[in-house]
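The chain below stands alone and is given in structure tokens; this is the form predicted on its own.
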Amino acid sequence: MLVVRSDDHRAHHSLELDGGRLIPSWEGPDRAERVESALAERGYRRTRHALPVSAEVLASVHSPAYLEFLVTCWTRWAETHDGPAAMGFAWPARGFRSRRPEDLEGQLGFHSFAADCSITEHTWLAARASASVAATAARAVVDGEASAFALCRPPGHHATADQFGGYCYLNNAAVAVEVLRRGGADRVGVLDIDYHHGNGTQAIFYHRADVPVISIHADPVQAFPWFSGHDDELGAGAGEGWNRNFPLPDGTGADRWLDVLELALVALEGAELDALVVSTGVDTYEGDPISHFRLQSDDFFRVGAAIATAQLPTVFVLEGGYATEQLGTNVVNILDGFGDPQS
């Protein structure tokens, strides 16, 4: 399997509010480094450095105002603040108008939805590089690769068209979808297997029938992002019926989780897809410090093997997973389970 990567993620460090404390983010550079080490140990030697994602592809996923905000945010922040991270402190909550302010601090609230995510000096560099990794992997599949793994960091599935949060700034899975569709795939599915619901991916494609989105995740009555991911969110307009959520309770183990994966794959089969993007979160692992499912490392082989039964050109996009010592093993177990005739 082809692996696409970038070194630019290493410059990105952020801060987050956790338990009432401002701490270094759980989402750090060591995550990608652990995955790279595991890939090398298992013999994944077909690697490619990402080519820059086009402005046109980014604009097909994210709003122009939001992209301009991400590009300029840190410079604007540094002109008037000496704090180490740009963070909002007020959001357009219920009863407020959702109107974009001119002030930077107001825009930080407008363009974010959680205080687990901040912008620092090299956030845009890393976020764009991560989207470039996803775009390059998708392009490789368009050009004939059976599958590709996009080693994306920071992750992306929480990013909406105009908001960041959940450690995500640009929606890498959505970028991969758009590259596949521009390359000739009429209908591209998204299968999100992260512990947390991919609210951003759902929102981006919620009104579209050409991109079915299916997510298996922790029940939002118990887990972040809390306000998205219920099973009655089925799409709207042209997209009605093309969004499916499978929320599961804390403590869910591998057998139950894999049974639900089978249901998800049946739904995808009925969608008559041309290609598949897998938002590959492994924070379903039993030892993950911020998640509460109970999959063990060997279970991820079964996850990959199940996804392979779809027999589709597939782009795996790295999302969450914060048990860093086991992260690489768990990710590569999925890829090994999936297999690839071109490996």
Contents of the next structure:
2 protein chains.
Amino acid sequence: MLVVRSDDHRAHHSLELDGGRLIPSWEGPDRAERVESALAERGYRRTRHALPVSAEVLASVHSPAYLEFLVTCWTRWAETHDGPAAMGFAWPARGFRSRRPEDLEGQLGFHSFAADCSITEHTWLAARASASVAATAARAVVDGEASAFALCRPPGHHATADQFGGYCYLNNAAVAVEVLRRGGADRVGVLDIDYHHGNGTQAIFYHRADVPVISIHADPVQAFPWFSGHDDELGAGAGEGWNRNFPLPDGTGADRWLDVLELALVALEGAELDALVVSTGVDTYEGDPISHFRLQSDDFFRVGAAIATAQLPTVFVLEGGYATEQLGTNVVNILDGFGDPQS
Amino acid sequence: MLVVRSDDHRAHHSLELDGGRLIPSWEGPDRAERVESALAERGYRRTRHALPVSAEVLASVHSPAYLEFLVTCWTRWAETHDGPAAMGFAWPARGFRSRRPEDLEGQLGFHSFAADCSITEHTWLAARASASVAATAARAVVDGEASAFALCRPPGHHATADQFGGYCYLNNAAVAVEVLRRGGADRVGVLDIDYHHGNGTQAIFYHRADVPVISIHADPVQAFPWFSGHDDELGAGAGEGWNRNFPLPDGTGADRWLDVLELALVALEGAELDALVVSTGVDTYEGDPISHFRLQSDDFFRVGAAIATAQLPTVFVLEGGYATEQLGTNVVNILDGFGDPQS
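To test you: the structure above is the form predicted on its own. What is the structure of the form predicted in complex with a further copy of the same chain?
Once more the chain from above appears, this time first in line as the rest of the complex follows.
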């Protein structure tokens, strides 16, 4: 399997509000390093550096105002603040309006939904590089690779067309979808197996029939992002029926989780896809410090093997997973379960 | 003028996310102490301790689920967290759903709209005491006082029926309105002169014709709470036409501000009120550390004098003002401008 990577994530550090404290983000550069190490140890020798994602592809996923905000945010912040990270502190919550403010702190609230991540000097560089990793992996599949692994950091599935949150700034999975679509795949499915609901990916494709989105995740009555991911979110308009959520309770173990994966794969089979993007979070792991499912490392082989039964050109896009020491093992177990590292 | 107060605010301390840092709140116990000192120095000798606000009045302003959340939040937090303050980190922002989660961190997001305040051990005690101060002041006016000053802390005008934020937990102005209404005032107006839009008060009365709400504040395109307070928010349903906002640009000075106050008072006159509640913020002061109008201390005499021209039974409810050293002077200047301290 081809691995696509970039070094440009390394300078992205973020602060997050967690348990009433502002701490260095659980989502740090060591995550990608662990995955790189595990890939090397396990014989994934076919690697490629990311080529820059095109502005056209980015603009097909994200709004112009949001992209401008991301590009300029740190400079605007540094001109008027000495705080270590650009963070908003008020959001257009229930009952509030959605008009975009002019000032930066208002826009930080407008363009986000969470205080679990922030924008710092190199966030845009890293986010763009991560999207580039996804785009390059998708392009490789367009060009004939059976599958590719996009070693994305920061992750992307929580980012909507114009909101960051959940450690995500650009939606890498959606970028991969768009590259596959432009490369000739008429119907591209997204299978999101991260512990947390991929609210951003759902929102981006919610009205589209050409991109079925299926997610297996912690029930939002109990888990982030809380306000998205219920099983009655089925798509709308042309997309009606093409969004499926499988929320599961805290404590879910591998057997039940894999049963639900089978249901998800049956649903994807019915969608008659040309290609598949897998939002690959491994925070379903029992040792994850901020999640509450109970998959063990060996279970991830079964996850990969099950996805392989779809027999589709597949782009794996790295999402979450915060048990850093086991992160590489868990991710590579999925890839190993899917197929031969050398292929 | 009668002054109503309580000591129970003192134990309420909060953390706020400000400029990418988590800091002790700008809204601290010293604010109320400064106002108490200024009142004593300036001859306000008629003071009264607050009597507890009734559950019935609280329930007429806030939802049962929200009140239960506020009462139990700290105990629930302390059972599962060791962080110094209960804070959420994700909100039902644009495009998200409004279903109430079951777990505490989800509910912290559901029941708030900002990360500029938090819930700590004594927050409920202080918030209830602050609402009790407002209720007692309103009751005194029902019982024949021409006016009363409710020395409320924490403030209230940002709190909606079921959301905290902007240092506010219970809506003290709305509590005063309800006590006046139950005491026989058929039409009670709210005049909000805080620098920030009183989004909570607006939301609580937005569909009601019996409580006209008028607010003069910083334009939300530039200032907190950003997603509420535009001049096209005019009320809805039975309340249509009974909400008026006068947003003003940063840098607004006293002359322009007082011109707009005249407009507001004309509008209130047309409403044929039986009583008035003034959400009394003095963060319009030029020295306020988090606000950007340019009223000087002496201008607040003119503010009080202008409000007196309405010739209505009036409850002043303390809201914001964060230039702590001048806070007492500025507040008491409004009261002095309004009438005789000894009356």
